[in-house]
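Have a look below at one chain only, the form predicted on its own, in structure tokens format.
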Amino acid sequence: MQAEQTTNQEPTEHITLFAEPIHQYGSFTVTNSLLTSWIAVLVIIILALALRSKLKTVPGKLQNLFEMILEGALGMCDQVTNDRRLSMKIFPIAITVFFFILVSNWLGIMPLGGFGIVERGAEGLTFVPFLRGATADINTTLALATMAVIGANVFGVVSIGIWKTFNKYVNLKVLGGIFTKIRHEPTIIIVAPITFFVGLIEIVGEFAKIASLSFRLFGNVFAGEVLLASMAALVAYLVPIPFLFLELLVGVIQALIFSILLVVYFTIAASDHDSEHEEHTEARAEHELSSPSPL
């Protein structure tokens, strides 16, 4: 009797915080989120090659659609950088990350039915889907966030030099300025240590950026999967459809937010605050010299 109950038991699907393994190659584990990320990359490559092979002077409908998307995205990037040359350097990275996150999010919520494997565990039979949103795995979002922050600092080194990038965090220049400027600016003995300490706080801020980017993306995508699964469990037909379209919109928004923040971090890393300060000081001095004396 007990054997019949075990045989007739239907598998249940449990949403876990971690990605679920679906195959094992020696010591290498393939999870459903990893498989989704591979498929997302494959989809982007195939779409890019297809568009490249059919580029025309007079664009067709698909080419025209992507040209509109790229022009709008580049214009949005210009609003952040205020420099088209800088935008052209950052834009390829930002738009690639955008499409990867977008396709990953959408693949994770596709209603693919019973495509998966059934595993037997302590709680009985469990259904594990082949596809799960890659960004619903904290490992993926953590890798993307780390890439964005480290990439921004590397971009800063290439743009303004390693010394200026280093001084953003460990500002030795401002400490050295105490001995050369103390006669003309006595307040520097107070300002310089504060500026140096603020630079050290920036190091902590870089780690905070990684945590913020990764957990924001992971939390929103994972919450969407839980919402869809809960609605499907309560009412299997029609009711989950509006929530499915909502999650499609959320996928676009989350990909856009991550990409815009990436552009912001790259722009900040490429800006030379010292030269901006010097230009502001020179402009103020010129204005004071050119303005008539009240006497």
Second form
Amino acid sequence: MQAEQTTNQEPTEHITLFAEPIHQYGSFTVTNSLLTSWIAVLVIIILALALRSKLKTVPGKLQNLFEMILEGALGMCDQVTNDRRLSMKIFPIAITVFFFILVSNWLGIMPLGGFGIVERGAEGLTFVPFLRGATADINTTLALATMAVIGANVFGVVSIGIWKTFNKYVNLKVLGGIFTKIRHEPTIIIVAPITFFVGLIEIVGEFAKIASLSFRLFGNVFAGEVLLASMAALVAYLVPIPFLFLELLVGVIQALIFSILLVVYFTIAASDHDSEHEEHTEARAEHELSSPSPL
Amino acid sequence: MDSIISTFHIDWKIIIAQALNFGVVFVVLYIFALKPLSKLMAERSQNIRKGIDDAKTNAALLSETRAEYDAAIVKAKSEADKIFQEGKKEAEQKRTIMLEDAKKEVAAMVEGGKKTLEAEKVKMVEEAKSEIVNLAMLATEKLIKSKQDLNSLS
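Just the form predicted on its own so far, so send over the form predicted together with its partner chain.
What follows is the entire complex, opening with the chain shown before.
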């Protein structure tokens, strides 16, 4: 399979920060990570269809495994949201992200690095593998992180309304409150502008979320691939095996972290801070009224 | 920013392609796996819940039926006892009445016997008296006759 060009020079293999192109369709470049991503999609589709065809009231092995994963994941989702109805809304996206990242991560560490093409570049002949972990490409993690953050905000708009979501970032409500509450709370003249600027910082925070989600996943997976390649280069046999298992574990952990963070972002987006604050104030007032007077 | 883009080869076309990949995975997984599996699990949970509820209802019904059965048995026993006591009392009364009747009958029979015996006795005495009279008359006749004979002989 290794389509090696006829040359006397030995091809060199470089670990690059970016995914290498393996084919060009007009202006669209097919990279090895995109190919892995397509394979991951195919694997998930085959698994989903296999599961669908074997669905029974009394579950088989595959269905049992999926049910266990689903129940565990839903329980974990509940721990974050504290609300089963909210969990049921977020869960399909979170579990899809989990499976997509997991399969992509595991495909990336499959020992199929020997399949690829040899290209002549500026540094001579270089070997380009067909498969590279989809999440070891910043484009994939950036796509996932952007969708997660945009999805969370859309979910927030659907859950609590566009006005409340808008006020989380551009808090016009608190600015308006200066004129209505200044007589009762004079400190609002200081607190309101601070709250307004905190809202503006939240906009930056959304971009920071995209950066942290994408670079965390990319960094961990890419570091794993570098580690495996280094180990294989140092000692070809047996020694890389424990690291392969470690990377399998890292693949699960990273998929889990990304999914849980996605659930956290969706939960935060769906929570109404104002009503929570009002509820808290009301509860405090009720408590003060109901508690006996020290006099 | 440009250095980041060039270092990591950030390409918006690949980003969109990866987003599309994720979209395909989401749609397929939701339609073919998550939705039917969730539905099946929910149905199973509902069946189990229904089974537990039915078992609880059946247990309650069984306990209620057992209580009713016990109450019916106790009631039947008490009724049977009551009927037995009533029967016993009635039989006692009947026995007493029959005994009294028998006593009366016996007394009447004894009385009748006594009367018959008395009548028989009187009759016998009278018969004996008439017999004695007859015998006395016969003896007297014989004496007279024999005296006459003697007289004639003499």
